[in-house]
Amino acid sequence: MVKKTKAPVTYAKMKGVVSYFTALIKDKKFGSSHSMYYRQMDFLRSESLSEDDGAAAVCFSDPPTEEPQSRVSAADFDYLKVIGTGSFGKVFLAKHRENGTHYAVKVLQKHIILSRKEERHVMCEHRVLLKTLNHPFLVKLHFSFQTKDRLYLVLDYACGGELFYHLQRELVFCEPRARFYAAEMASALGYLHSLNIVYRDLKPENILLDSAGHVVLTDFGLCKEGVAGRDTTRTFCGTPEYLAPEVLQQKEYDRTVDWWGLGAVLHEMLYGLPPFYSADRFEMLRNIIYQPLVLKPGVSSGARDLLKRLLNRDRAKRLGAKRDLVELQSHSFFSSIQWDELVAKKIPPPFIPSLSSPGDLTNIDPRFTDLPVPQSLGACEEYGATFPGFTYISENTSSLSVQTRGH
């Protein structure tokens, strides 16, 4: 059995639902009449930010005229296929017209972002991408630019596809394969934590594989910056199957929510479903808070022990609460992992995607690639600066001849 995919819910629909659900949790009233609403939810996020997420107000107006604009533009790419979808737009496989390099280009619609008042989250993702350019298991940003109507993020194309896609086809992974992926994910999360960033949305759909079979963590839209050590935040956000109980109960939480998320993903890799899963979303959310963790046989004692420690409802006792990544690295489940070699990509991946070319789509879900590609994407639109500071050109992108100019 594999969990069903569902259409995401807009952030605005969550307004009031969080408080309603919390009241039900407190009163322990779980009437069946509410179940259908939660079956429709695949993505939870409060519409408005709590104070702890309310950084200084950002004014999204026209920038000073001296702000540089990249000569890299939407017209420099051929947009070949849709390879992903999201609340604000789509991700396209695109080929640079001059050098033939394939990229994943995330194209966001400004009017949707502005109408939902999500400017801060989009710019947070942009900032996190700029901070995490040097880690092997985090997606890299090569360029970012904007037109009057759209934002463009030009990223690595991870042609191995989503971990979720492979898990759907294979149902479960053998333990060595699950261990390898979990170790690379842990390394990426530990690096984010070292930058005082909490990821908050670990799930197989956000974990990609590159051409060699290594993990590429992507989608930083739910990240929270500035969370150092045992600092806390309390914004309600995430994806139902992987929500830590303290998030669901609207309590303060810290970086250990990411270790809960890792436990949930590891459970899914080993058992085929996330822990506490139910097709009835309301029942599942209740299970996360109240149901004891039951681990069926079929995996090693080390794996079961790791799952119990990661999925501890008491975040203060959860593995990683005191020394973060170091605690996970010391666990017996990872005893065969040489962490320095792992980060250097010297450990051969247990699965190498079958690929015929750099732009191969074999491992991309057809529900994406069958979608039409708008012909207007590559049009030379008027430059727009609704999002000041968005333009970026990677210093490592030496294969392109790019310049900046005053605008």
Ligand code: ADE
Second form
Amino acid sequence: MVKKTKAPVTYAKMKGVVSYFTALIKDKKFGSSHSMYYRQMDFLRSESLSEDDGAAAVCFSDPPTEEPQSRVSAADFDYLKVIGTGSFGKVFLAKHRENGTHYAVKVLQKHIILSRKEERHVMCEHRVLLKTLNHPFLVKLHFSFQTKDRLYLVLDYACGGELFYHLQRELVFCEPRARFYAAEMASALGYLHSLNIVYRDLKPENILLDSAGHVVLTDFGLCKEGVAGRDTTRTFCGTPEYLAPEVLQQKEYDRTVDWWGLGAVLHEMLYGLPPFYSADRFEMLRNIIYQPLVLKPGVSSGARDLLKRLLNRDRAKRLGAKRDLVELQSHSFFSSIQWDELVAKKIPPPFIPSLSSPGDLTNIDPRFTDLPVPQSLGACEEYGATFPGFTYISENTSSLSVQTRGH
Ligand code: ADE
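With the form predicted on its own already on screen, would you show the form predicted together with the ligand?
What follows is the whole complex; the chain from before opens it.
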């Protein structure tokens, strides 16, 4: 088991299966008034937030007995292609039959989720956090609903594909391009940290691009570390390249693990390989924990200095340890970044994914799109309220779908 100082909430855990249950704030039973929302927010922002505290304070003791009537169901979508996979299920490109919008629909198998012992506890902990995820570089949830066997999470479709799909093809990114992505990622991570959320597993498959070429962090890693977030299997069977040494060693960790992760991703963008790389996985684990960081020439001294500071094994001395994102923002590598403009998406992305239509699959790895799409996805089997409170319709999307339905 990995120990933690402040029992940080992980983004994967929170934003995935379990947190989407938190859509309870949309339930009539609990109301969705702003005052309630902000009271919850105050609590969530509190420094004292821990998993146990969260469970105690946020979890409503009586789950709702009736699921709210959802206007959106599995049958409202055409499931076109597989665009991602994980241990709980798959992510599909789907098209809403009425409004024609394309979404990424993450379909999770209930029986797999229910077999995880910690699941209910985690579900309670982060009930409300979902609503806090309003950031330009974090994927958005539009709807969630369930059938007898599955949970459906309807997310923005990030049609630019995985950032590392592009990196694999180009081998390395030039510094301005790497800087842009690193800055957008840092901004999203800093936002999560401000809500006491630790992403913990920044890694290639979680970093997507939208149609304009902006970063979208998603919860795709959930399947490996979400609900069973601290099991040792995850640590050693997952991708170790981007994990901070303290996580690998099952030591105490905090939000600075994300700054290590950002350093690892930045290293790969600039050098084409993660730091401490070895084709032998155990060798790489050893390297991450024990080997000094060697940074070859070929990148600027500013970039190398940032990498050294982010990839500092001593998390207390790691860049971001004291003032989090602010420390990164004032590093010379980012001196050309206007952070307000960046968050307002006013900085033109260095690369615009080539797309012919909103449902374009050009940038999605064929290892996903070649997989078969099960026929049963759109079937609304008998309802099984195994996950009360799961049903959710985001405000923006609900008005959009109402308008569309009016036509
Ligand atoms: N893979 C996982 N989540 C995705 C999303 N939201 N968009 C595109 N591909 C994905």
